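Here you get one chain, nothing else, as structure tokens; it is the form predicted on its own.
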Amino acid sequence: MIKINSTLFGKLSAQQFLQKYWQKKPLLIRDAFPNFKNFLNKEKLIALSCKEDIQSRLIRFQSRQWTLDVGPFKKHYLSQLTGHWTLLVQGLNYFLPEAESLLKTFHFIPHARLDDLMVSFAPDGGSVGPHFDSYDVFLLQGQGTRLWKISKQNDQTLIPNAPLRILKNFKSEEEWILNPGDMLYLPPKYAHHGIARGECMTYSIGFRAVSAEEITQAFLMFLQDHLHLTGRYTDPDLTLSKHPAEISQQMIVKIEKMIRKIKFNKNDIENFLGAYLSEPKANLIFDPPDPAMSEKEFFKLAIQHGIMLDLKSQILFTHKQFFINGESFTVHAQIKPYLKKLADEREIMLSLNTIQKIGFLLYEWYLNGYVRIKTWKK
């Protein structure tokens, strides 16, 4: 079972912060964090935006117009910047174990839903503009401080012709400037619109909500690569036609009845869903050992040390099959256990009855990349 954090949400429990707030309304946290310790700074965020695998985007706002640049970014371009400007980095908990850690504090939301922590940063000025998300994101401040008004308006009027979903009308209902380790929960449709107070950095943990025709796509794709149907259109009543060109009813009626041979159920679903919600993203690539201890090594060392998920690496299970980056498989009920621990903690520590167990398993994802030896701080 994961521990949550009491002191997230104040005098609120995390069960109670869901009835109450979770996609329904607002919730600005006074000292979430307190005495929350940065682990980027300025020159460190800038460094990531150049490397080649990190997605980040740069967002200014000169002349009265808005514009987009997009990653991987030149070191010397991004120190010579003047005005007002915002750089944002993303899925820095692929990357970062700090992010990691923090992104356990929120735990008590299924890691399904789970997007990734965007870290941007801005001088004086510096905003991405009015705008409104799709899905639940939390705010937490970092360095500085920003000036944050919110509206819940239904006017989603944009401006034209703009790089980014900038609100035209936005009319802010309320204001705070929020201070090192203080949190903004938005659930989504909520506009918002962040200004920096001098220099000023914001940890955005974001949760993903696919659309219906997202998701749609994608089961259709999935449908496409599992569907095996058999036969192939026949006409033997063919009969002549005033119009060669008319697609006539009878081929309609025919093509209808081949179609409706495709079906689906609970179980198709639940696979596709595992796979789909487990599948990497695009920009993310596991680096397999090299070179590779051998098993009788890694054994030795996951019993001493345990084992951990390498931070781009999903574990996700229903409570037939589990998942890891896409993969589906199906394991003995004694070994379920264990994996619910590794897919829920993100680490364990093993026994020689543990690897005795699933040894052989971490092995191969050891070797793919997927696990690692977890390694303990003093």
Ligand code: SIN
The other form holds:
Amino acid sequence: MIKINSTLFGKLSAQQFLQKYWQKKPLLIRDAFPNFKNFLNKEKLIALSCKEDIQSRLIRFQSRQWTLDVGPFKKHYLSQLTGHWTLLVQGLNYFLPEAESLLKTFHFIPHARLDDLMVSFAPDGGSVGPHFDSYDVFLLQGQGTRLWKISKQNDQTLIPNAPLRILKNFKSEEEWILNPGDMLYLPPKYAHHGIARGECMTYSIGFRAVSAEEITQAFLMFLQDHLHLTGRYTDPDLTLSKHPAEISQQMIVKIEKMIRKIKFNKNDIENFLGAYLSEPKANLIFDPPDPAMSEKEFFKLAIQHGIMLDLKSQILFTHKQFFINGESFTVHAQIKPYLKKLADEREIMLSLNTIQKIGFLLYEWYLNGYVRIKTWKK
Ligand code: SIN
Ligand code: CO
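Alt. form predicted together with succinic acid (SIN), vs. the form predicted on its own above:
Zooming out: every chain and molecule, the one shown earlier first.
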């Protein structure tokens, strides 16, 4: 069982939060993280936005115009910015252990829905404009204060030709000032506008919800690699035609029959979904150990310190199989509880007995850079 931070929603339990608010209505949680340790600051965030493998964006509002730049940035460029700007750095849980620990607070929501941690920095007045997101999001105030305005409005008209999606007619219905440790939950499509009051950092914990179009397109790609159709077009009944350039109705019908032989079942969906959801994002590259320790040394340290998933790794499972970073595998029933624990909690302590059972798998993953010896304290 995942332990839930009992203070996260104040008097509300995580179960009550899911019933009353999740995907339904916003919730402001004062002091959700009473002793929140802002593990980033302006300088650190700027340094992260200069890295090749980290996705970052800079949004500015100047002379009544919105502009969007995409990182990696140069440090001196960001350090001399003036006016109203916001730096957004995405996917920090793949790079910072403290970010992953923060996400663990949200493990009462399935990993298949959890997306990533984005952190923003803005000087006084900085904002990304009024907008709505397609995802559920928890907006946690990390440093300074931010004025949040929200609206249930149905009007989703956007400013034309802007480089980002800004609502043209935002009409605030509720407003709050958030202080460090306060958090605002917003369901998808809920209009919001955050404005920095003094220097401000906001942590966005986002949840993915694939669109029907996106998931279907991905499934069609998957099917392409897993199709085994036999037969070939034949036309022993061919007759003379007046127009050799015409595609005949007979041909269309025969091809339709062929294509309709595409079949898939729940198993195919399961195989596809596990691989799709556990697939690392395109910018993430694993870092295999170099030099790698021997199996014997690895087992010794694994028993001493435990094993954790690499920050970029994801294990998901269904009732039948497991998926690690886009690859599916099945294991003996005896091993399943250990792998489920590692998948749920992203770390596991190991006894000699456990190492004897799953050590071979863990060592292989260690060589791929998928797991590591647990090296930091929570
Ligand atoms: C921000 O942190 O400035 C923007 C986050 C959001 O509105 O989703
Ligand atoms: Co937003």
